[in-house]
Amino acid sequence: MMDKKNIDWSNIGFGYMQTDKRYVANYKDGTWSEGVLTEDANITMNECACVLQYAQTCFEGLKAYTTEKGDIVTFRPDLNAERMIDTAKRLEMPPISKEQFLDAVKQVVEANAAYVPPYGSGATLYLRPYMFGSNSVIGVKPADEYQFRLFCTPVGPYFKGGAKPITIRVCDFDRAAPHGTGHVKAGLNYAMSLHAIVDAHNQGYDENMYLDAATRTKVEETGGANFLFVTKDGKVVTPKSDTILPSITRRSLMYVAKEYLGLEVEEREVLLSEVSEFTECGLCGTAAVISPVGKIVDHGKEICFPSGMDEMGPVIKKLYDTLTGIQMGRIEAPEGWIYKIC
């Protein structure tokens, strides 16, 4: 294995750092090219490229880790590949095959192994696969040519100095319409969330809780993470909706809750009116695994969870410790969850 880069691993933030190689494949005349690694981090395209005019783009996010044994692995990349295929179909983009997606992940991590943070640093290598319509399109229609790229960047621990519970607000903006694109990872979903998150930060909140657009009575997600709730009797509950992005982290945590911790789990519609009855709340996603929520503010009415504002609640902490233990190789993983790179 190549020597590690001279980076202060414990002090890098969650930002972009250019690494040595990235993967590029092009779609033209009905087929995807084989794909190559390149040192060029820049993209050149026509001013009328479909992605610039009509936002025809999608992405994924996953991480590579150094395990306790010193192996470099990724966590359930096959599910990222499947989700990207679903997204591409919804956006009338040609899906890249699961095999090519996984090969791109392997090539990029191997080529940038010197940037994979060492075990115990709290840092990881973040992988960003994405795809966009690349040829010029002026009438509103899908592109004919596409580019798939995958780059990586080392990122620091999401929580520096421990996971402090955050305060979120019930948002007046809608994240996704019924029968819209809320269930896929389209760039346009994130573009329209920017105003809402900037507004939340300006008002002193860390995140938004989005409700269903049809009735505005049910909890959906935050735009970047899914919700997990814990009941008084220790059951783990997650909202069910056709407009929520199916989080790979959430699916994994629900499995861990049931199979590793012996907890009862339930995926169902969650009404805003019942949120005050839960004892713990967390937001789950690739970046942080689980962010604990201490308080939700619903137009001036405060919902404070018994787990408090100082640390993760006991059930969420157990879930966090177990899943990160599986990812880092400290705990035996379910078959197929850990994809060894080198």
Ligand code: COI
The other form holds:
Amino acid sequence: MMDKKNIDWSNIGFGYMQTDKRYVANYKDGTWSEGVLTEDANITMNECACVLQYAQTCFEGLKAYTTEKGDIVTFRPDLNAERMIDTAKRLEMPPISKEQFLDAVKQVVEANAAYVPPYGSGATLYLRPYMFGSNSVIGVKPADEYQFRLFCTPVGPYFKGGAKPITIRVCDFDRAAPHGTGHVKAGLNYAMSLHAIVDAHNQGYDENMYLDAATRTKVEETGGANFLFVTKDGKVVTPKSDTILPSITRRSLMYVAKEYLGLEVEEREVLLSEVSEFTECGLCGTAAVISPVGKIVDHGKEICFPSGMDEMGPVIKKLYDTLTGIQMGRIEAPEGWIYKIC
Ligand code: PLP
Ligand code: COI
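Switch over from the form predicted on its own to the form predicted in complex with the ligand, please.
To see the whole picture, the full complex is given below, headed by that same chain.
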């Protein structure tokens, strides 16, 4: 066993902690350079860099885990690579190849193995690949030079309280427009959500439920996770929309629900007006894993799920245990889901 850093793994939250090495590659004259690892966590660029003026930036998020056997693995990083390619194309950025993305993941995790939280600690190593337009641009157009970076930071639960159900509100601000960028992981989507999340926190809510911007009748997602609902008869339902991020966690959970737990699953439009009929609700994503939602407040009207405010409902709990079991090597994974790093 290698020496781990002296960190109180079980008590860290979802925050940034600088680690030893990160990966950097540059795009210039039409090609991506071979990447290198660097100890320099800071970036220097021109005042007129496209990312600074016109927010030409995108990112991904995935995690590395220590399994029960002591291996260090990542979960479906190929899907993050593919999504970053889709995002880059939508933002007129040069996609980085899947091979280079996966190599960056491997190099960074290996180089920071001392920061991968031990098995059973409840923490994981969060990986943050990102890319931005780095040369100066003053007329509105894409950059022609870019930087891709990937750093990592150990993290605990995204929501304070871990598995405790959270309270969210139906939000009056929109996150994504029809035919906009809601389906890709553009930094600008998160910029859009900053005012809404500060306002939600000020009002005592943990997160925002965004509705479809066109009709404001359909459930979309939160600022950083997709929704899962459970019906009275045990079916798992998730909203289908062209303006939400195609969560890798959600896609994996729908598979797990069907193939591992034998549940019925449905990806379809979900109306806000039917949410009160569900028995359980959860938020799913890399950072959120599955965070149970106990209550949704719609302009003073409370929707309280029968699972309550103390613990996860039974179906969400089963999904959580199965997914984390697969990620930590306690349960056999579907072929190709687990990438062993070292
Ligand atoms: N939705 C949004 C807006 C997100 O930022 C994320 C996080 O990546 C997700 C959903 C969950 O996606 P994933 O499961 O791929 O992490
Ligand atoms: C992730 O889950 O990886 C995300 O990018 C969500 C972000 C809000 C932390």
